[in-house]
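Next comes just one chain, in structure tokens: the form predicted on its own.
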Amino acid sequence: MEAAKATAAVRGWREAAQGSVLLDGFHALKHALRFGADVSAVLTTDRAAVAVLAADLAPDVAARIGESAVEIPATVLKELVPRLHPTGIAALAARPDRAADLAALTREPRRAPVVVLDNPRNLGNIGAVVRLAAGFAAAGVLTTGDADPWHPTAVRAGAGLHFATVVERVTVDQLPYGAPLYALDPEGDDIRDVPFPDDALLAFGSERHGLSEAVRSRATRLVAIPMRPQVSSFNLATSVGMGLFHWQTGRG
């Protein structure tokens, strides 16, 4: 009974893999469960310290983890995803609905900031980047460029918070417009004397060549984080924190 289970969750998985959200891990499952994501399949390769992580980490999903997961062999599982691990748990999930997300973020009033990632290249950037707007509550991470935002590595990255806040990837023409936009530059003004208002676009350039002169040419303001002279630059994921933070003390 058990290995007809198992078997039939492992064709289902296959079926379904494309176009869904690989959850790789325990921590993604956890979050995206806690952020209403909708998880279609779950495989471990031991349920039992699954029940032991949950019961542990996540008392909250706990009986929805253990309800939904299917053991098998890890052998098995290492040959759907492209890294087990070391929870040795993965899921797949629905990707929210695109239109709806845009949208959301147009709506007035806006509480809290939009993190714009001005074509981004390192995948897990990215899913750090998300997992710190989902931290500070931001409203959502729009990428611009080639990289899928939704990529498993990103995904694995984010720790599944993607489901927390509003991610995709956009033109720079596709922006909210009526919201200023605050541009990350060396050569902006000081930060500390910058206070961004709850309705920003934060804007951070690439890795390598930092901001498109399209995403600039939109600026209402280039700012600037201090930094010692002669180091290059900050990560970009440590730019978003340092922003973000930034927003947050200096709200009312």
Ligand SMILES: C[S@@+](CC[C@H](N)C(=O)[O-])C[C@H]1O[C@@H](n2cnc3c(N)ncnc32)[C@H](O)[C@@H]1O
The other form holds:
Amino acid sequence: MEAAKATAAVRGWREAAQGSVLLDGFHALKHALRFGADVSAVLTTDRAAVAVLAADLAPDVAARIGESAVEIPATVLKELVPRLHPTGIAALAARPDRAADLAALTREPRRAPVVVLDNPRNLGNIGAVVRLAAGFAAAGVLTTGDADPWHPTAVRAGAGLHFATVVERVTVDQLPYGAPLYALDPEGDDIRDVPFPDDALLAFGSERHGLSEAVRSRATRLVAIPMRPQVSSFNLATSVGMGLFHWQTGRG
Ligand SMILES: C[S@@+](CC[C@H](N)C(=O)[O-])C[C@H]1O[C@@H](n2cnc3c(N)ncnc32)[C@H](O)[C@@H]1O
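Would you generate the structure of this protein in the form predicted together with the ligand, following the form predicted on its own above?
Starting with the chain above, the whole complex follows.
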């Protein structure tokens, strides 16, 4: 009976994997469930260990994890998820509807900024930024360029918090027009003199080349986070964290 259930679950996974979001690890699954993800398959190497983790770290979703988790041999799960998370659990979820997500960002009034990552290169940075956006309740994270912000590495770095905010890849032309755009750049005006309005777009440049000309030319203002002389720049995700903190602390 258990073996038949495991075989069916692995078959279901193989059929659904393409086109689904991989939730790699307990924390990614926990956050995805909390923020309304449509989770279609949950596989683990150890149901008892997962139950202990869930009771300890996520009692709010423990029952749902317990009901849906199917135990399969570690060798099989590692075939399906080569970089299996140390918590020994993985799940698949449906990617949110792009049109609905983008429409939500243009609905007015928008009460929290949208973070724009201009051609980010590092998937770990993208995940870290999604996690920051979720934590600060930003309206969303839009990326330009060819990196997929829903790549499994980015979702893993974001601890599944992609489901707590809007995350989409767009062209510069698709950025919500009309919203004031504050472009973060070490050469800009001191951020301490520039409050960010709730409906701002906060744009950050790529790790290698900074802001593109296309985004710079749309900027309402270039804004700098103060740095000690001779330091050229902060890390991208760190800059986003400081930018969002600045927005939050400046709210009335
Ligand atoms: C690693 S930096 C890019 C460095 C790149 N070599 C350059 O020429 O700008 C990535 C992004 O973080 C933001 N950033 C980093 N340090 C900043 C600072 N001191 N003030 C404002 N933004 C900063 C900017 O948006 C920047 O484009």
